[in-house]
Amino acid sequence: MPTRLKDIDFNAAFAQLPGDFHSPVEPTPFANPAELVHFNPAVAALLGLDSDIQHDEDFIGVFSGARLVNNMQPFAMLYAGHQFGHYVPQLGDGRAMTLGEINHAQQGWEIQLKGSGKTPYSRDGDGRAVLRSSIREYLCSEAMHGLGIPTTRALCLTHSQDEVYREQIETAAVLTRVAPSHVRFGSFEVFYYRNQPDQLRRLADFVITHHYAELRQADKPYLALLETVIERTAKLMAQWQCAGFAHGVMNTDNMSILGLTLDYGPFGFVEAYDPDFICNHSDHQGRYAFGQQPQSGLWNLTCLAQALTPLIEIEDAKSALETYQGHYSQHYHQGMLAKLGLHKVDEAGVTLLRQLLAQMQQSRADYSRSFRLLSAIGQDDERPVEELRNMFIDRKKFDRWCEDYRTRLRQQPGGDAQRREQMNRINPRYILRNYMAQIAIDKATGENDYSEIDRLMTLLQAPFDEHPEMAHYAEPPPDWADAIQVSCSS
């Protein structure tokens, strides 16, 4: 494994596309010295790098945007997108740039700096990221990976005392983001609305060649691409709903062509269960409320399908979109009934699920804690677990639900111990609650203390384990957590 950046070949397949697709850029160094906030050994291993590479003399310089090594030729990607339902003809990487690509174990990984300065797509922005939002993305991308949900990841986080203004003066940071590709739905939309079918076809060919090679032999490869992205996105939406994750800004420029969770801003995990939960303080109409995410996923796929119509017959595109709901329902019900410890998806199980969610909503029961505690209910228990029961307003109604639940458990093979073990590998004991991220942010920004980031990374990389020394993170959030608000600047 390389321990020096100079020993790495930073080629980038996307950079070989013509200038219509991207713009050459150079990162803007911080005025003040940069420091390493945190390094992620798990992602280093994913890239085939030794953890000692963080001690390379060039490391902080490269990943804070102060220097380039080897054959790095940074570029910013062009794309457009529908933002809150309105088409914006040019967006692009306004505060991100790709340094290159590392290939390891027959997989290419784009290495992208987020917050490294202005690009041709910055518009009126400064191209910077603040430490606050960078910590949130750094932690959450790893939390999602720990939950088994497809996501971009992050290699490291650097920080400087350079001042950046958002709602207030903050300090700047650079997040090093990693993914096989950062191509978005909006990457296709820009060429559709510009009436550039040749570029559209070339981008589709690139994505198929480098990321969906199995589709090259399909009778209609572009249709097969759309069908595959529809299924991946439907599964991703189901995984979000099962985990109680709200993205907050599901614009088409934030939707990955690979079905990854992309661009963490005002995200939040549902705590008191409410399908109308809005994690983004800027989303005044609730367009991207938690319960609206599956429909938003379909809406965004419809925009992608429209962008591909120069390559696909319209009727074929419509037929492909009609499969979305079936894919989503299949993955959602499988995931949710597994959270209940039920092996079979049938109407009886779905009814139990709906009844439980209705009671959770009425009682504002904690979503993750409720499902985790369910595993403690035995087939022959006379009463439910008191800690769980106390979350519900109508406890007699909940008792009746538990009787039906136990009856269903007795109808399937396997005992309580096996089921509990399976449920506890599906229902996390720990999620990244906003207050936890806020504590890490406050320590980092107020005291230059990064220990909480390290502690949370250990926890979130294994969210199903007990971690008895950190059990307090599994408790209900403190009262002050209700006052936390996150917006598009987060």
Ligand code: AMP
The other form holds:
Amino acid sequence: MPTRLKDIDFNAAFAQLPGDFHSPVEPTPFANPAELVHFNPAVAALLGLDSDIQHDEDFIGVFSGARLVNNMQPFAMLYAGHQFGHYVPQLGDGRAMTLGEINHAQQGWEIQLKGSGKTPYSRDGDGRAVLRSSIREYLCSEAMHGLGIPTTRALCLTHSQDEVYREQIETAAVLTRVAPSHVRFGSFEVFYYRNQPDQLRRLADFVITHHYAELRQADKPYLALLETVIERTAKLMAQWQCAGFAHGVMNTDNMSILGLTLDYGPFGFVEAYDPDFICNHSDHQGRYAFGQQPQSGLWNLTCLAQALTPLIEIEDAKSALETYQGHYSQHYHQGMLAKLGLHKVDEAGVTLLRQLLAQMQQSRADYSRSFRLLSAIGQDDERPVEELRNMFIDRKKFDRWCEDYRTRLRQQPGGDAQRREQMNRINPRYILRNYMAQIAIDKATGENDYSEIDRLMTLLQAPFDEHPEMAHYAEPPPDWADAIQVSCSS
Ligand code: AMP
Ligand code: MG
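Form predicted in complex with this ligand, following the form predicted on its own:
Whole complex next, starting from this chain.
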């Protein structure tokens, strides 16, 4: 296990593609000294690095954008994308850059700095990321991983007192993001709309070779690529819905070709259950409201399919898109009924689910707490679970639902104990609520105290466990949480 950055080979496969795909860049160091906010040993292990690497003399320099080591050859990726329904011909990594790739256990991991200065794609932006949003991304990508949802990860977070101008003056941070690939739907769109079919094919070949090698043998590999991305995206959308995760900015430039959760901005977990929940304060129309996400996933896949039409028959692309709804429903129903502790997807289970969600919406019951408390209902128990029952406005109606639920539970094999155990591995006790991130942010920005970030990392990496010392985070959010607003400005 390397403990020195100088000993690591950073050669990146994507960098070998011609100059049409990326631009060489250099990170811009902070003007003020950089410090390490947090180091994530779990991701270090993923990369085959010893945790001692954080003490390497070059570590903070490299991951704050002040230094390059060994064969790092930073580049910013080109892409375009549909933003809120409108095509934007050129986006690209405006404040991110890939330093290189680390290979470990037959898997390549792109190492990307986010917030390390301007690139040729920065347009009017300053190339920076603020500490506030970087803490949010750092915590949430780990929370998603903890929930078993595919996502980019983060190795570490650095910070300096450099000022960054947003809605107010904030300070700058650099997040080190890690993923097998950061290719987006928009990476394909840019070559389609520029009428560059050779580059389009080259990118598709690259993605298949490096990330979907099993598709090389398919009759129609490009179609197989589209079909696989459709399936993965449908599954990802189902996982988001089951977890109550709202992304907030589902533009095609934020959609991963690997089906990862990518580009955390004004995300939010649903608290008071409401399909119309909008986490992004700037999304006035609710285009990316929580309940719209599965539809937006399909819309985005349609953009990807369109971009691939130089490589795929249109009829094939259409048929592939038609499979989306089936994949989505299967994963969603399986996932949601498992949250109810029901093993089989059938009419009766789906009806129970619909009724429960309707009652939760009517009562604005907390989504995650309701599901977590559900496992306390015993199949032969006549007593109501008061803590859960009190979350509902129409308690008589909820009692009737409980009766039907118990009847259904009695019809399936296995007892309460086994079902509870399974449900408590599916319904998290802890999610990353905005107010929790805010506490960590306030301590970090106000007092240079990063201890809450560390505590939340531990909590969110194992969100199904009890963590009695942090039980207050399983309680309903405090009143001041309602006032937190999150927008795209990060
Ligand atoms: P996002 O909404 O963060 O996914 O970003 C959309 C596009 O704007 C991407 O091309 C980003 O790289 C770019 N961008 C966002 N913030 C900045 C910034 N501060 N400086 C330069 N480019 C940015
Ligand atoms: Mg983005």
